[in-house]
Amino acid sequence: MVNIEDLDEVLIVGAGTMGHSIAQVFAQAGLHVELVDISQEKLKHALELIQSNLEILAEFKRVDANQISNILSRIHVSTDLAQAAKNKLYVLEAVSEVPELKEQIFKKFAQYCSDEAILASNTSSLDIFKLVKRIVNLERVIGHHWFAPPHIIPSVEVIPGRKTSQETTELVISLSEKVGKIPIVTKKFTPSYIVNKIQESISASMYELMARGVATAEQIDLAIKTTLGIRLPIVGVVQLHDFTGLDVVQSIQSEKGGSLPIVDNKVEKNHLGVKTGRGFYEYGELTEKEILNKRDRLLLQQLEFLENLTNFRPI
C-alpha cells in the first residue's frame, strides 16, 4: 500500500492547459515532477508558462521569488513515458478529453507503472472508470479533477469509482492536502461531478437567455457579478436556501407545479433554515439576528472588495 510519506515524486502526462499548472503545484509543494508530453516544443512552452505563473504568484506574495528557480528545478520534462513512469506511485493524466486518447494513456500506465501506483485522471466529462475497466485494476483508479488555473484555484475534486479502494481515496485526499489544496470528495461517481454539473446548468440557462434575445452578454454577466457573484463565495448554493427559508423554497416549487422531497422533508420537521436555527445546516445557539448580522458583515466586506477591484466591469 502506498503511504503519503513515500510520495516525493509524481508523474503528470499532458503539459497543456491543465497539466503544466498541475505540475507546478506539486513542484511548489516540494515534490519532484516528471512532466510528459509528445514533443519537446510543447514541453518548452509548458516551462515558459510555469515560469510566468510563478512570477505572477510572487507578485502577490504567494511564492517567494527567490525560490522560483528551485521550483522549476523540480520539474523534469520528457517525451519518454516508459522511463518517466518508473517507480512513480502517483500518476495523473491530463490529456485532451478524447476517450481513445485516455484509453491509450491508461494502457501505457498498465504497461509501465507498478501494480501499487495510484492511477488518477483529471477528466470531468468522461466516465474514466468505464473507459479503463478492462485495462487496469479499478481499485487504484480515481478521478482527481483540478480547476483552471490549478496554481490559483484552491480546491480539487476527488472522485472514487465504485471499485476504488478506500486506501486509494484516502491517499489522494492526503496528497491534495499535502500540496495545499482543499479536497472536495464525492460519495460516488456522477458525470461532471459537483462543480461542472452546477456550472453546466448555469451555462445552459445563460445560452438560452442569449438565444431568445432576453438580454445581452454584458447584461447577463453584470447581473451575475452583482448578485450571485457577491453572495455565493459567502454562503454557497446550498446554504443560500437556508437564508431564503426552505418553506419559501417549497412554496416556489409548488407554484411551479413541482416539489423537492429533500426540501419537503425539512419543512415537515420545521427545519426551515436560519429562522428556525436549522435547515441544511445547523446554527447552534446563534439567534437569527446574530446569523444575519454575521452574513451581512461578510457580504459588505465582499462588496467593498469587488467594487474596489473591478467595480463589476468586464475584464
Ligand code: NAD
Given for the second form:
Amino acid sequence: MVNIEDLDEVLIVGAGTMGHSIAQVFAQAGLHVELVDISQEKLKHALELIQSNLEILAEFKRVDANQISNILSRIHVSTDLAQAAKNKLYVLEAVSEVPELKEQIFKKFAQYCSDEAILASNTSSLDIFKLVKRIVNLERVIGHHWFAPPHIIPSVEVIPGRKTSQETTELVISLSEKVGKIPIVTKKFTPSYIVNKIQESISASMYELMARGVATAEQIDLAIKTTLGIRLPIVGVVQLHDFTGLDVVQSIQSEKGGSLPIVDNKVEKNHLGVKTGRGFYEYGELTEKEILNKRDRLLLQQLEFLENLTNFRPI
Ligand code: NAD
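The block above covers the form predicted alone; next, return the form predicted in complex with the named molecule.
What follows is the whole complex; the chain from before opens it.
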C-alpha cells in the first residue's frame, strides 16, 4: 500500500501546455519530478516556460523569488520513459489528445512502472478506462484532470472509474491536497466530467449565437463578463438558481415544454431557494433579507474589483 508521505517523486509524461505547468506545481510543493517528452526541444521550452511562470508567481508573492532555482532543480527532464518511470508511485500522462498515443503510453506504464504505481491521465475528452482496460489493472487507473494554467487554477478534478480502487482515489485526493490543489471528486465517470461539460454548453451556445448573427464576439463577451462573470465566482451555477427561485426555474422549463425532476421535487416540498430558506442549499436561520444582503455585499466587492481590473475590456 502506497503512503502519501512516501510520495515524493512523480513522473509527468508530455511537457506541452499542461505537462510543463503540472510538473511545476509538484516541484513547487517540494516533490521531485521527472518530466518526459519525445521532443528535446519541447523539454527545453518547458523549462523556459516554468522559469517565466515562476517569475510571475514571485511578482505576486505566490513564490519566494529566492526559491526559483531550488524549484527548478527538482525538475529533471528526459526523453527516456523507461528510466524515468523507475520507483515512481504516481505517474501522469499529459500527452497529446490522441487515443492511440495514450494507449501507447499506458503500454509503457505497464512495462516500466511498479505494480503499485498510480497511473493517472489528464485526458479531457477520452474514456481512459475503456481505452486502457486490456493494458493495465484498472484499479490503479484514474483521471486526474488539471486546468490551464495548472500553476494558477486552484482545483483539479479527480475521476475514478468503476474499477478504480478506493486506495487509488484517496491517494490522488491526498496528493492533490499535498501540492495545494482543491480536489473535486466525481461520483461517477461521465465524458467531459464537470467543468468541461458545463463549458461545452456555453461554447455551443456562443458559436450558435455567432453563426446565426445574433451578436458579435465582442458583444457576447461583454454581455457575459458584465453578468454571469460577476455572479459566478460568488454563487456558482447551482446556487444561482436558489436566488432565481426554483418555482421560477420550473415555470421557465415548462413553458419550453420540458421538465426537470430535480427541480419539480424541490418545488413540491416548497424548497424554492433563498425565498423559503432552502433550495439546493440550506440557509439555516438566515432571513431572506440577510441572505440577499450577504450576496449583494459580495457582488459589490466583486464588481468594484473587476471595474478596477479591466472594466470588462478585452485583453
Ligand atoms: P500539447 O500538445 O501542448 O502537449 C502534448 C505533449 O505531448 C507535447 O509536448 C508532445 O511532444 C508530447 N508527446 C507526444 N507524444 C509523446 C510520447 N510518445 N511520449 C512523450 N511525450 C509525447 O497538449 P496539452 O494541451 O498539454 O494536452 C495534453 C493533455 O492534457 C491532453 O490529454 C489534453 O486533453 C489534456 N488537457 C489539456 C488542457 C488544455 O487547456 N490544453 C486542459 C486540460 C487537459
